[in-house]
Amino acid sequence: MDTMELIALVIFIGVYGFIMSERIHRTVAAMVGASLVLLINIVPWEKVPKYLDLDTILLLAGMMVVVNVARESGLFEYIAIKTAKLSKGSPMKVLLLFSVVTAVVSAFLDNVTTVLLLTPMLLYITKRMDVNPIPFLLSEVFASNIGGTATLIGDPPNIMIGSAAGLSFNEFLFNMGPIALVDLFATVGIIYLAYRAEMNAHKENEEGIRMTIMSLDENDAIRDPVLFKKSITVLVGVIIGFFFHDRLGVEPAVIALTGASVLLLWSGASPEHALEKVEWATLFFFGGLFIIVGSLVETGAIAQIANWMVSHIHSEGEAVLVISWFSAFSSAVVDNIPFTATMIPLIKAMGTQLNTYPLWWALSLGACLGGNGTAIGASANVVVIGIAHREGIRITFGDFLKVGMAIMVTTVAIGTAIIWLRYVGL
């Protein structure tokens, strides 16, 4: 190992201990180690346009200015209202609707953004039930990373591997899309069965109830009628160009840019305002992640790690059950954004030796479904923790991993059966 390989693996371990550590913001660690491997010249300045992942970061800044526009119409109140009364007050159909759609939503939209349009909505409704609103939340929690597995856009670590591999948005839909469908029913009944006992409404409250929810309007949370109008319709649009942008030959980040665009332009939004709620730290975050991690490229180090990996796994199969189980197991402990840069790499140093297409989406299972492990594994968790303390509801680490760690493992083990029969076979 060489002196710059040396002081590569330092900053790439320290920045790594920073972030899980919490002791300073993630992204000034990633900007500061950033910082460190471009001044002492590890990854010189020609090549950060090689290692700075810009279909990423670009895909995530347009649909955070499309979402941000979006939620000023009351667009995403008005989902949660309609939820609600297609439950008719049964708490049972509120957990099933509700996890739907916040699946459905977080396909599309990323899951922060998703918890937090929708928890306070979830917090009033079963609040007016009168039942312990903790496996309602739970429930939300793991929907949102479940379904923002099915699809390229729905989980940063897909953003990632989408544009490092060359995968399409129908690539992500057909093979993690049925896993996430299967798996959010799986999830719902887990919850149920765990929770079983304290989702009964008050007999003698049924009634009142389902009038309370009933008598919601959903038409009073739109709050501008004519944005909420066009908000859908670009929505639409970009979907709609996400399902055809390989066939289009136009890359998911152009679609989003395109979307925002059209939008700010349409509905005459402020862009100081749009832009000002972007998460400009999470972009820096990705930025100088990307960097490191390129060092550890530039270096040499992932080639060898990947060489030794390579050694020991004859097959395909065995590289599946490897890195899913992996992933899982570690997304669940760190942030799976920067695990997922790390593994990237290494998955293709290893394409000279496997058909990296299955380990590909054996990836993308273990990080995005890996994070429903413990309340640190994903954003989403923290945030829905953090909302459901302020109004004085308690979920410890223990009582989320307890239901956590069993869906981590169901949900997983589901996953890579289905990738396993898909290609690798009995």
Second form
Amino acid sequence: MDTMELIALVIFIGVYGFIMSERIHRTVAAMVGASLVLLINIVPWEKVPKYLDLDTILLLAGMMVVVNVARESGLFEYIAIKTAKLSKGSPMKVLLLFSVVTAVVSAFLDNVTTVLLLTPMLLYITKRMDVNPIPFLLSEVFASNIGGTATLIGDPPNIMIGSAAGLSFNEFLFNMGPIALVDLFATVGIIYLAYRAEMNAHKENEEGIRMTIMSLDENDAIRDPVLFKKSITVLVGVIIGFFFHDRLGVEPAVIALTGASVLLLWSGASPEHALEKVEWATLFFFGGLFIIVGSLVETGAIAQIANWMVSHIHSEGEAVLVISWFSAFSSAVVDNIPFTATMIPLIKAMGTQLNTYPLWWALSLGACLGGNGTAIGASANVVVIGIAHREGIRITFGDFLKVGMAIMVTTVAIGTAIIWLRYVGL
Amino acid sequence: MGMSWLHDIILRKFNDIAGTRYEEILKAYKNFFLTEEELVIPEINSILLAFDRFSCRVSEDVYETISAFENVSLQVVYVIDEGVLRMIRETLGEEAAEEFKEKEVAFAEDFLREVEKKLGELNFKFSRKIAFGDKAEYVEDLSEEYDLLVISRRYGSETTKTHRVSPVVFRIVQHVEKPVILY
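Let's see the other form, the form predicted in complex with its partner chain, since the form predicted alone is already up.
Full complex below, order starting with the chain above.
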């Protein structure tokens, strides 16, 4: 191991440590690490564009603009009220419908925005039903992470994998969609079995609960009817664009940026206001991370680890198992974004001796669903637990771990089995 | 200490991730969520309907609203201003005061006859009385015994051409702790 490789590894491990400990903001940790590898010239300046994955960064930025402009219209509150009314105050229907809606919305929008917008409504309904809100909140979190697994744009690891491996939106939907669907219903089933005793609303209050929920008017949520219609049109257009991006020969990032531009132009929304709400901290986090991981590629560290792994793994089947389970348990503990950023060049390097196509699905499966394992496994978990804490509902790390691990193991097992059957065979 | 440090990490992360976004979302939701107070439906078993010579006729909407409460007992009271009666007695004498009183009571009887007829049609159980006293104080004291007060916005004063609600009613509404239907 040469000196540069050692320095790159120390910086990489140091940044990982800071990200995990949360002692300093993850974006700052990634920026400091990236600055160091650039200063020491481990990654030469002219190679920055190669490592800076603009597909991922611009896709995220484009979708953030679309979502933030659409949010102003009240679109997501409208969806939340519609879902609440469909449930008619039945706890089981609330559990199922909110899980399905959360999963579907998360498949197309970022998970944090989805849970931020749906959780207040879920808390309101559970309070009216006078039931324990914890199973409903947990189900929402799990559904959000599972829904994100289904599409190329559902979760940042998928965006990164899609960009690195050149996988299309439809390939993701075809490979990960069925897994997400089976996993979602398995999750709702497990939550129901674990908490069924606490999910019964008082019979005598049923009519009052139903009336309170039905008295909500979804039209009250629409703050700007014109923007509301334009937002729906553009969102639908963007999603249709994703379905056809590979046939059109256009990158998903271009679809997202076009959607953002069209919405800004058509709605007349202030670009300053819309861009102010883009999560620049997240985008810089990605940028910094890509450069740090680039330093490991540049020094040959990734190639050495990949060679070591390939020498111990003898087939695609073994690789699928190792990658999916290793990714799942790792993502349960560390942020799945840096984890995926590290695994991508590793899998690419394994491509010299193995067919990597099924391995990308194994990575997506583990990185996205591993987030369900612990309370800090995914951003959506943290947001919902944070909101619950604000509302006086305490979900401890241990409480989450018990259910989260069961869900994670079940969903990853289902996913691995489906990938195995599809690409390895019996 | 246990796993509390992990919980601290979660709360720190929540601030990083959600920040002020959650506050904005909550504000938007508050526009159509019912508040805790709005959700508590008070139990109504007895209703006080207070009238005087300035009160408007009870509208059909009000009758319809109080019809929603089942097995409720109603008290109908017509208040004649004792202060005016005393003033007439002191300035114009006992005879003038008696004449004023008779006229006021006759007016009250006419007014209440119509109310009683309507309440009878709606099958309400009710009792009625004509009382003498301070219009505000009398209703404030009596309303403590009832779950709901129904009162006209012109009660206590006809000077509602500039103000839609009479000052006496303003005072009553501020002092009573019971829900009030103002018509």
